[in-house]
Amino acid sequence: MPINEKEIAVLYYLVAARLCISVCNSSHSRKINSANKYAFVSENQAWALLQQWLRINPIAAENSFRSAIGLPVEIPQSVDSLIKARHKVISPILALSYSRPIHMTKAAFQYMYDACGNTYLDAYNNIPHVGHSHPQVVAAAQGQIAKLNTNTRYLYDLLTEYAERLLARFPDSLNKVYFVNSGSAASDLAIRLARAHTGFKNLMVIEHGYHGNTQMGVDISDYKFGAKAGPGQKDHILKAAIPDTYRGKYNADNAGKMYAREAIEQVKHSDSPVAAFISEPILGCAGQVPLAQGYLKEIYPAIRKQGGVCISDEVQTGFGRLGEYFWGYEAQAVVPDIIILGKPMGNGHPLGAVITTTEIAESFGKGVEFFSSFGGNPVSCAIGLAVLAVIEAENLPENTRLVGEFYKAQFINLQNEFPCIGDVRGTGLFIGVEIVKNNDSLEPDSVLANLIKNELRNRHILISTDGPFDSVLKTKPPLCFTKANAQQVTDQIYGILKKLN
């Protein structure tokens, strides 16, 4: 019988489909009678073909199945269309990656197909946390949304559950949990907390600074309103200089302990007190700069001592992407008073949370009521159990830790190199390479990093450029993320610089 379109449409996920029964019927038979050898003498094989089955795109199987039987090949609309099309009801100021935009149509762990065909490497996209697609987190979100989805003034299991799994992993002082739907509204309900509590207005941000897009989340971001079309620094904001041994003033021996000093001095010289410092362990807008070791164990108690609290950002820090340290601010040897959390803890579902202590709860609870439509709904809490579940199961973090080791080695084997890598930083798979005209001048080179970063996408590798002068490499990739595809990276970028000397 000849085969149907409607067959050649699944065809690429009944050779997948099958690959799973079989090395599913080969570790069955391992368990129940490991002395058959022939049950399991394909089972390598077999796991092979199907990580390399996921790295081909279904649209490039599809097509190449219809070519084979001679059906026509379907043509893609074309990218300036489509950009035509989304101008047209979309402002251009949500912008577009890369030179020449990519039209997305699935992805799978840590791989993104396009329109065409083509399967991109995904070593950018730190929301999808555990992997794009992963089935146990799709698994969770189908079951509950087909059940329940609700808000919080009703009673439901998950909520509880959720809030207890996900307070276990901090100390014992922070056990109290608010659920938002991002970490721009976990930023903006922070602030709040701090000022509830302190009955202080006066805020300390850290210089490029990211905090959020709601109006507070601006307010306390430099990278934003310290932009050039950015509205400003308002008078409530104190800005302490980032301390950053790359660039900055203080070598590493003693510059977390010198820029913490001066920040000190900005608060004792302030009109008021400060009600919060707020700061991520690593700065990622500003070019994944890690705060210089030991500058939050002089802050904090400096900032607590005039009566405020400490604030860590953890949105994209946290949930084991340092490999080493769960959360962030444990690199730092300190405990914060108020956490944020948001991007990866839904792997791509809106979710966010604020996690305090006992007392700060209190202070904000003499205030007016909180709610949120959709915080700690059914369907969030179900996702957030999933996400937890994967890191835990596939023991991520140290997959985390290894592969980023290998990954940063890499790197510093390229600017060993290269004299236009001036800086390797970061921890895990957290990292930032800058780009700069000479590694003796320290000149910022944004012309070089985004024709690295757009020569990457040409060879369908997916990384970007952040940093005040948009000069620095940014690879932030799901946690699935393995040495070969780190390897795959910067062979690539070698490559690239290769060919450019």
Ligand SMILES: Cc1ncc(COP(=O)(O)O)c(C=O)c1O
Second form
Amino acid sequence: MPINEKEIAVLYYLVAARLCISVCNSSHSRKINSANKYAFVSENQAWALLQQWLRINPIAAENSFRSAIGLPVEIPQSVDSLIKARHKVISPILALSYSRPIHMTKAAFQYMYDACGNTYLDAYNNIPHVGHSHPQVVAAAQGQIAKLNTNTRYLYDLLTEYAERLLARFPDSLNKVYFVNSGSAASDLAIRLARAHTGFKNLMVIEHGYHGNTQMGVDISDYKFGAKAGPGQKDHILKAAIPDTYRGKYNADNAGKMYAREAIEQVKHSDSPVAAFISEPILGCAGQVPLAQGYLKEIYPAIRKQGGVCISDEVQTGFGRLGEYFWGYEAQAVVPDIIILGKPMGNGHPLGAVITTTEIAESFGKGVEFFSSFGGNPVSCAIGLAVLAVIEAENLPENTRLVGEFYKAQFINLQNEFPCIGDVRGTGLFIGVEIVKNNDSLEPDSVLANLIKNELRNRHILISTDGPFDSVLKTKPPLCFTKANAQQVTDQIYGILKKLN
Ligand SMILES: Cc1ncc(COP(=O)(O)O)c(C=O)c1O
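Form predicted on its own done; form predicted in complex with the named molecule now:
The complete assembly is shown below, putting the previous chain first.
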């Protein structure tokens, strides 16, 4: 029976399915009769092959099967023609990554597959938190969308169930949740809550911080309002200096305290009290800059004393990304009054939330009804629950801690060899590597940072650059990233820098 084209198209997946059946059979056999070693003799090899299989782009596999039986291989559309078509209908204000943008077709766990048959190691995307297309999350979405998808004006079990499961991850004081569809919507709502509770308008933000794309998001994000083409700082916004121990003016042990005291002085001189102080625990768009130790411990009481509330934006740092800490604020030993969640929460499904206290929720409850058409719908809740379940079942925070420590150590090894690496910072799988002209001067080298990023892309590894000088390599991969993946990234950077020297 000659194999036909339709069979060729599914062969890659059938091989994977066969391997999955094999590991399930082995596991089951071991459970019912562990003495029968023959039943699971091939288990380790099957797992190894599955891992290997993931690294093969399904298009590359199909093309090699096709050419093996003399069929023509599929030629992808040119990237130039795709860009042209895109720009006819989508404004170029929506930027594309890399000098040579990539036409992605599929992704699985920490790998992404382009239309040419290449596999990319994803060392950058933090939204597919538990891994691209994680089967448990996909099944939850597919199962629920076929049953019921409606809004919070009806009673359905998943809303309460998800709210309970999520809130169980927070201290008792944080016991109310509002579901929305993005980090931006969550930031917007968080500010509304703070203003409703305090009656004040002024807001304190941190230099280079980013909280969202809505009008409110831009108003509170120096990354946007302070950018070259940005609209500028509004009168009711107070901007605190970024408590950065690398580039900042304080780099001693008491930097957190010193920066906080400066910010508190600003608050004292404000025309009216501050409704909210908002910060990310590690400022992502600023170039993965962690708040100096002790900063929040000093500033939170001062903000509360003058009648304001404290907001932690955990959109980037939450859900175990920092390994040791499930939420970023824990690293500073404080408890915020309001928390903003997004990105990783739905593993790519648009899901965001605001978490707060009973008291703040009661103040907000005195105003107009809050309603979000999609926020907290049953499909989103099913997905959110699946993400939490996978984080727990696969012990991802622990993997993040172990792989993150290894990854950071590899970067520090590079720093010891190459003077262009000025700083290596971050926690867990949220790391920033500052590229400088030489590490005595701290002069940022955005040209080299971008060269490394693009060269890595050519070597099929995805990372990004950011920061006020676009000189920081950012890496924040899905949490299923392995030590071998981490080694691959740093080996390739080593190769790139060695070639330049
Ligand atoms: C810290 C932080 N807050 C909020 C947002 C906004 O989230 P979204 O893009 O889902 O609106 C982002 C997005 O990058 C972010 O990094």
